[in-house]
Amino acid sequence: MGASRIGVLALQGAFAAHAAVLRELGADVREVRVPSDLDGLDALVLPGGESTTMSRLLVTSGLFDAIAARLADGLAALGTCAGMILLAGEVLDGRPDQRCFGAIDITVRRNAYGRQVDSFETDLAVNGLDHPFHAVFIRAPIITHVGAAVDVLAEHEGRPVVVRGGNVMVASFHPELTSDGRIHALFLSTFQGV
């Protein structure tokens, strides 16, 4: 079988460092901007980013309905950061014309850990990792509820902060901002029975 096709959308946000992290682990990455893109892709990554922006970026381009497709059809996803909260069940405080394709039965706050200047960095043990993971939180959101179907690989102070339903995997923090590509290692697994 040959190397994992990516796609990264590539709207707004981090998605270019995602793709630098994929192709470092062998992936054969695509930049998704229109439909098209999305034609034979084993998997997507949602980057972070300003989620209600991107809302409305999914929605002018024609993708939000062609990603939530292939979402319904088993695509296996990626969201960090603002991308978790694309793909959560609800957002309980977005704009009123914000859409989550609710591909994971979580519910999240947008921005909850703070400000920009309420960035921070720790360790998270992470389960599936064998020594502890550097996570980046900017402008983080917090999930507040996850559904039975739901298991939660990470927590902060107490807090689901990396999630996994079935082959959809989110983290509230940014893993692609360092130089460790385990998480997205892990999510490559969720699909590809490694």
Ligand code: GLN
Contents of the next structure:
Amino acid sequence: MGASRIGVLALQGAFAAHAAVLRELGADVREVRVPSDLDGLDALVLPGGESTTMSRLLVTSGLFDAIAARLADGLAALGTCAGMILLAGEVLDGRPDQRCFGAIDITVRRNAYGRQVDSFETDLAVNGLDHPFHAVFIRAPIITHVGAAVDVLAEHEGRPVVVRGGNVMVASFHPELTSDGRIHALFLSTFQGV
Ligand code: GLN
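Could the form predicted together with glutamine (GLN) be shown next, to go alongside the form predicted alone?
Let us now look at the entire complex, which starts with that chain.
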């Protein structure tokens, strides 16, 4: 099998850092800005950034419906922070016009870690990784509900922070901001079947 073709949603946010980690892992990476960029992709990564802005740009670019259709067809996806909010089934404390794909059965609350700890870093035990992952949380959402078919791969202080449902995986922090590619590798393994 050739290198996986991975799209990185590149409307706003930390897309360049994701692309760099994925290229390091040998993926064939394409930045996604218009619907035709989705053609032939094996998976899509939705980065951190600002979910309300990304939601608006997704609609104006015509990408929202195109991505929704590919996700409904089973396209694998990784969402981090704002990207997790976009993939969620329900968003609390969102803007009224904010949209989400409902690709994974979770509810998230935006900016829920609170002002005094808007950003923090911690070492997390993650199922499938043999030693802790250094996780960077930036104005992170909290996962407040996880559906029965969703697996929790990591928790922080009793709350899920990495979860997977089918071939959709999300993290409330930014695995692309460290030089450790193991979360991305774990994601690639979920649909490459390795
Ligand atoms: N607070 C942001 C939002 O609501 C997410 C923050 C991030 O992606 N670092 O979209």
